[in-house]
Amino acid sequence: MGDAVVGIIGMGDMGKMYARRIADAGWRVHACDIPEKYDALVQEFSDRKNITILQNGHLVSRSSDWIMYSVEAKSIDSVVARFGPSTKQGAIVGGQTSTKAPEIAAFDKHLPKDVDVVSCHSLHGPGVDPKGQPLVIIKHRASQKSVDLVEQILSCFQSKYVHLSAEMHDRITADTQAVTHAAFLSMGSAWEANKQFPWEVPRYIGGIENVKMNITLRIYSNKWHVYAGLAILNPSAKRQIGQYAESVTELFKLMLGGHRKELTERIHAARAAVFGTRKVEDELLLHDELLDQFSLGEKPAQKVRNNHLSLLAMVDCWWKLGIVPYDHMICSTPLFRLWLGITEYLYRNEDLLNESIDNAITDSTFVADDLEFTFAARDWSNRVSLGNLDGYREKFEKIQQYFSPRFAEATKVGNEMIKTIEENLRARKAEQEAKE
């Protein structure tokens, strides 16, 4: 490896993951967090000779050749304002925040002019193997030499580089992540409001229901600011989340009113817009048989029919916003691929889609659940549209506490589910390429 030193300001889960992998590849890493964490971090990384924990961001900035800010999006401006002026002359600076608009604005405002800016974003969580996953590289103001160095440093991840502007990054993450998170956050809200633990309710176990349950618990087991920052600080996200809440509300009203014709026409119009270009012979991303093995509860002897309001509303939302999700697969997260997989499974299975519509009109089993889900989707949208970070945190942590006893198991099952499905998709892709 070269003589470059990698600086990391912010040693949360992602910062630690970056530090370990980059150090293991032979690079020297200088890192820091808030002063209260200094002693604990020194102890945690005492066996890593390539990682030096420093007392503050000034020391990291003045001694490093590429400095990565791994802090909450809501704090990026104040942190860069504090440490940015200490940046080593000629160094490169980037960030790992999920929303790039405030990050780039902070860099432009507070960094010296003789500093290059090359940012990045790994489109997965710290518990996911980065191999083969998308890693966005953003050349904001930099020479190609600086970009090449950043790519050389990050090559140890074995990820797929995707080159985007900051604006396009935020648009794509809003399209793929913000709305997806809103759906799962709303599911958790509805279950908590009804005092349900879904793994104890037969109608929420098996097949695509396993995806809904596992990912909802996975999201609530993380820190609230990961999702709040992406939703509230991303300029493109508010409109998408607002449309999802509107789609949920309008479809629920059609179901509640027994308007079969209008509901069917609207669902079919959305299907044509989102999935119309998919060929019949195109293989589905996911199958019930594969997903059945990842359950937190005991699968019932007979599958319970579900109207899948959350999935119907997602495709309706994509249709209304003119989003074709397949266009963003190069920048997709594992969670988004799972979400797209189960919506695709529903919409490209004629019998299952007709069953969903019929169930929405004739079966009242899910009315109470759907009512709470509608309330939740609208409430999350309102908190996001108002930019209410405190309100977002309050609601998130209340639901988080409700589900916390099952997080360890859900995380384990969820990681295995993602790993198995990713391997399955890679194997199918390799098989297809071999045939071609």
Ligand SMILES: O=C(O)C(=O)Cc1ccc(O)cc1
Given for the second form:
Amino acid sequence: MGDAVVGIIGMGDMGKMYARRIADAGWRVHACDIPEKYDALVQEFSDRKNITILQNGHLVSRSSDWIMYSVEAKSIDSVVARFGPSTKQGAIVGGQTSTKAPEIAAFDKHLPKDVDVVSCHSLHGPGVDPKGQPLVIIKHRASQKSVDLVEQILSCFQSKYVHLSAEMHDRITADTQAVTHAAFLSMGSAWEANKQFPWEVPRYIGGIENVKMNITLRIYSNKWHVYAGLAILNPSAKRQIGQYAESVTELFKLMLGGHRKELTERIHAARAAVFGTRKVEDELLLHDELLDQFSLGEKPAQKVRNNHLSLLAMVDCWWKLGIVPYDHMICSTPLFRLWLGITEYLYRNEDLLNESIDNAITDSTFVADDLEFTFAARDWSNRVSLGNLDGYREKFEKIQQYFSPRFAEATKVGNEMIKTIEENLRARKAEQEAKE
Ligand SMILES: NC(=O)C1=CN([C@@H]2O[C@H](COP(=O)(O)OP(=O)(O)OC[C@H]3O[C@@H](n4cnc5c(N)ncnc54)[C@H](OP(=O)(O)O)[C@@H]3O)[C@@H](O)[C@H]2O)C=CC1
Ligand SMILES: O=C(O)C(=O)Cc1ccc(O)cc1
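And the form predicted together with the ligand, for comparison with the form predicted alone?
First the chain shown before, then all remaining chains and molecules of the complex.
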């Protein structure tokens, strides 16, 4: 390993994951969190000789060669304003925040001019194995030598580097992350509003329903600021989330009005735009039997037919915004791949899609859920478009509390589900590449 010291400001879940892996690869790491956590961090990392916990970001900044800010996106400006001027001369600075516009603005505003900026973003949560996952590298203002050093440091993750500008990063993650989260957040809101625990309701068990439930619980078990930051602070996300809410509302109105022809035409037009270029031999990302293994409740003997409003609205939203989600696979998270997997599962199975349209018009089993889901999608969109961080937090934490008794189990099942599905996707990709 080189002599470079890696600095980490913010030892939360992501900062700790970076510190451990980078130190395990042999680099020296200087890290800090807020002063109140100093003693606990010293204790926690006492068995790792090459991780030094320092009292604050000034001490990390002045002694490190690549300094990574891994703090809440909403605090990035104030934290960089405080510690940025202490950056060692000639050092490199980057950040892990999920939205790059505010991070880069903070670097440009507060860092000395003799400092390079190479930022990054691991497109997965702290509990996912980084191997093979996309890792965005942003050369904002830097020499190639600085980029090479950052890549050398991060090579221990065995992730796939994706080189993007900050603007491109934010555009793509608005499509892949912000709008995906909006859908799952709305499902959770609807279940909470109807005082349901979906694992107790047979119509939500089995196949793609398992994905909806496991991912919703996974998101609500995480910290609100991660999702609020990437929705509210990303300049591109408001439009995406707004369109999703509009698609949900318009499709639900067609369903309620019994407008079968109009609903069918709209769904088919969206299918042609989003999935039209997929060839018959392009295999589906996911299969029902695979998903059936990951239930939080007892699967009913007879599968309950859902109209899948949340999925229909997603494809409608992609169509309206001219997004082809497959184009974003290079920059996708595990959740996005699962989400695309289940939408594809519905749209590329003619019988299932027809069944969904038929249910939407003739079956009222899901009307109460769909009504709450529609309210929820619009409410999340309003909170995001108003830039209301407190309003986002209040809603998120209320629903988080409602679901919290099942987080431990849901995380276990969710991790297993993501691992199995990701292995399956990797194996299939390798098979396809071998054939080509
Ligand atoms: N969790 C995830 O799945 C992913 C998150 N990210 C991004 O990474 C960043 C970190 O996320 P994550 O680790 O999950 O969040 P955490 O809340 O776990 O970590 C952030 C840490 O930064 C600390 N902090 C705040 N201000 C300061 C300061 N002035 N000096 C030192 N430390 C400070 C926080 O302390 P306190 O809690 O007291 O404020 C907290 O411990 C976020 O921007 C997030 O968007 C990126 C990829 C995945
Ligand atoms: O996969 C997802 O979308 C997640 O929820 C985990 C996550 C959250 C924030 C990030 O910046 C990257 C990944």
